[in-house]
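This document opens with one chain alone, in structure tokens, the form predicted on its own.
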Amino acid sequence: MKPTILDCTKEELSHVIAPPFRAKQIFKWLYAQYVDDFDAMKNLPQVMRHALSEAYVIMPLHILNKEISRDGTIKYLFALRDGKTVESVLLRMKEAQYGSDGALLHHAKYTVCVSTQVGCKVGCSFCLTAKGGFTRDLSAGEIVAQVLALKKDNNIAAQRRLNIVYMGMGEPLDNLHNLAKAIAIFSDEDGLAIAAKRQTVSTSGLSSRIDQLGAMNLGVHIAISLHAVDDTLRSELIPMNKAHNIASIIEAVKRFPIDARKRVMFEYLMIKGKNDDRRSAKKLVTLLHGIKAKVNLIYFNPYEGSLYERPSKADMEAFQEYLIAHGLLCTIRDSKGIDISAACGQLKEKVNQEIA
């Protein structure tokens, strides 16, 4: 099977394409013009276009299914060339704004959640993706292709920036090499030009890999899927916690290099009767003491057969109020796409059931 050219950084292409300036031209065609055929790269010599088509494919995936929410959220299921599937989500964070004369004042703002693996090794008890186990890592090009496909499908111009969050299917730090490569490709000014500061790596807490990512000094933000304030509950929710407990995660976060103007995001999935009480809020304040943190409270999104329930709005707000009163910046994440297969793995599961 031919590799995808999207696996290549511009520097790597410049080493295999002569003269090296052709690599920049290829990047422009791929990421600014969204071409999906080497013959469309008209400023390249025909012999080079032929050689590229012999050596590479461009898109390593295609849209298998998608669902559109009333709030504009779009959930995608992509089919890879080996028949495996992964999910991505396009979130419309702000609508485009127009003046009274119809002129565009502000463009719409988007965030894309991308997958880094087919399946996942972490095995979180609340996650539908975990039910299918782990199959394989995605290549850097398969990660990049998700964003490219979403931009193309929604006619989002190349110069329109968006934010990327690595929090789809899979544990990003479990695929660190390809993750780092994808970050570099996204950041390239001749490509999608999505600066590292617009990219956030969301991890379940592989503490040793947090240190490795920090040592790379890529400039990305980090978000920790904490979800619990004691190791007993966290080990129930995230079995990996037995090897990477809360204390080791907190210490790794303290070592992670962050922009002085930024905060470390802590994702806290609120589950009714499990971690939504005042005692948990109090322990969370203690746990994050001394860290420039922001806590993002997330409603648990139930799915058929799930063991857990969605918390009440009153308990969510009381939890938030306690954290804010005790000095923590805290937000409640809006539940986007609640009317579609919003929870990670739901669309994949639905399509599998329909095929069966």
Ligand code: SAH
Given for the second form:
Amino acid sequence: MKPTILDCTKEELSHVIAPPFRAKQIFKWLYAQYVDDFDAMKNLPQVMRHALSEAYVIMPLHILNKEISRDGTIKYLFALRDGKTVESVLLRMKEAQYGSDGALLHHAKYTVCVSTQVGCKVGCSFCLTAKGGFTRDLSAGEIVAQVLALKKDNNIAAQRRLNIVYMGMGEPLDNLHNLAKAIAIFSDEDGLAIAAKRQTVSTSGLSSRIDQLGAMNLGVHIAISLHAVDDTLRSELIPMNKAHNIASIIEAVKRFPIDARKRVMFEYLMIKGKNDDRRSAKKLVTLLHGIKAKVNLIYFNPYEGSLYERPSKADMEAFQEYLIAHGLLCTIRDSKGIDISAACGQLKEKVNQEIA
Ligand code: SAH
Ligand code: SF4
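Got the form predicted on its own; could you also share the form predicted together with the named molecule?
The next block holds the full complex; its first chain is the one shown before.
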């Protein structure tokens, strides 16, 4: 199978195609003009267009299914070239605003949630993605293509900035090489120009890889899926906690290079009767002492056959109030797309059931 040209950083392309300014032109066609045919790259010599189409394909995926939520969230299921499927979500964080004369005051704000693997090796007990096991890593181009396809499908102008969160299917740090390449391709000024500081890598806590990502000094943000404050519960939820325990994650976070104005995000999945009590809130405050942290509380999103239950709104809010009263920034993740199989892995599962 031919590789996708989206796997290449501009630098890699400039080694393959001389002279180097051609790589810049190709990037503009791919990421600003959204062309899906090398022949449309009109400022390239015909022989070069031909050579490129012999060597590469452009899009390594296509839209298989999409669900649109009442709140504007759109969830996509993509088919890769080997028939495997992954999900991405387009979240509208803020609506566009217009003045009384109808003039546009603010553009809508978008965030794209991308997948990094087909399935996941980590095997969290609360996560639907984990149920299907691990199939394979996505290539850098397969990660990049999710954003390209979403922008194209929604007619989002090339120059419109958006944010990326690596919170779809898979554990990004388990595919660090391709993740780092995708971060570089996304942030290229001749491409999608999504600065690294607009990209957030969410990890279930492979502490040694957090160090490796930090050493690359890419400028991305990091979000830690903490979910529990003691190792017994965390190991029940996230089996690899036995190898990368809470203390090792906290130490790795302290070493991670963070922009002085920013905070490390800690995601805390609230599960009824497991980690939604006052004692856990108290322990969380102690655990995060000395870290510029922000806590994002997430309602557990039940699915058929899930082992856990959604916490009550009252417990969620009491937890949040306790953290805030003790000096932590804390938000409750609004359940965007709650009516359309919100949590990761759920659209894929639904389509599988429909196909079966
Ligand atoms: N593997 C990485 C990133 C992808 S998981 C990580 O674990 O951080 C994306 C997010 O979906 C994680 O924060 C995870 O906690 C959340 N998630 C998984 N299953 C969920 C469920 N059933 N309800 C709510 N959130 C869930
Ligand atoms: Fe993998 Fe993240 Fe799901 Fe855990 S929560 S199984 S790390 S995708």
